[in-house]
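Encoded as structure tokens, the following chain is the form predicted alone, with no partner shown.
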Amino acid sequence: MASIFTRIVNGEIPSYKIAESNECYAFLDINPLAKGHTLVIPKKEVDYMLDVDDELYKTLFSFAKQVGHAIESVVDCKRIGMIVFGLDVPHAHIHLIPINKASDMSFSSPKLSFSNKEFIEIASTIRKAFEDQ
């Protein structure tokens, strides 16, 4: 059975898309820790990050770096934190989280809530920054 992320890539489930390449897809986390919290995934479904083949691994992290720069350029933060958590969805993924302190990356923190309109605006702003790089 396809993971929820594979279903997003296939267009079966909507997402707030940030960027896409032949191998990777980036979209806003719908339960964000911060404004601009983005997930970056390989389009190929691989459960565990350490099982991603070497070429795709390099491509994925390079793509995540580009997406991170785009987020950083439009969201007020000191840095973009990157974390590979990997237990919640059986599909390798990287969290890109705008942070000002280490505790901003705590998954036990309350999640933010945005309206559909706000998610669309955030995604659009980051997507434009990504395209303008």
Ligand code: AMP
Second form
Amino acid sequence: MASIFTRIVNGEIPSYKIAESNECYAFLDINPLAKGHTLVIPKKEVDYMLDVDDELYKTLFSFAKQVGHAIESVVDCKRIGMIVFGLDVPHAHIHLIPINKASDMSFSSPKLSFSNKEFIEIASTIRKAFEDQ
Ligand code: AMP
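Given the form predicted alone above, I would also like to look at the protein as it appears in the form predicted in complex with this ligand.
Entire complex below, previous chain first.
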């Protein structure tokens, strides 16, 4: 069965899209640790990041770097933290999280909640920054 992220890439499930390339897709995490918390995935479904082939791995991290720069240009933060867990969704993904201190990346912290309108606005602001790079 296709992963939930493959279904997002295929447009079967909605997402707050940030950017896409031939191989990669970036969208807002719906349970964000911070405003602008974004997931970057390969369109090709591979469960485990360490199983992603070298070429796609480089492409994915290079794409994530561009997305990260777009996020930090519009979200107030010190840095963009990058983390890979993949314990919940079996489709390799990089979390890009705007942070000011290490604890901002703690997944045991309560998640933020945004309205649909707010998610749309955040995504649109980051998307524009990405396109303007
Ligand atoms: P993990 O696999 O542990 O890295 O966590 C999966 C992440 O995917 C969590 O932060 C979820 O909030 C996020 N997530 C799950 N389903 C969706 C979805 N439909 N749209 C956006 N983010 C999602």
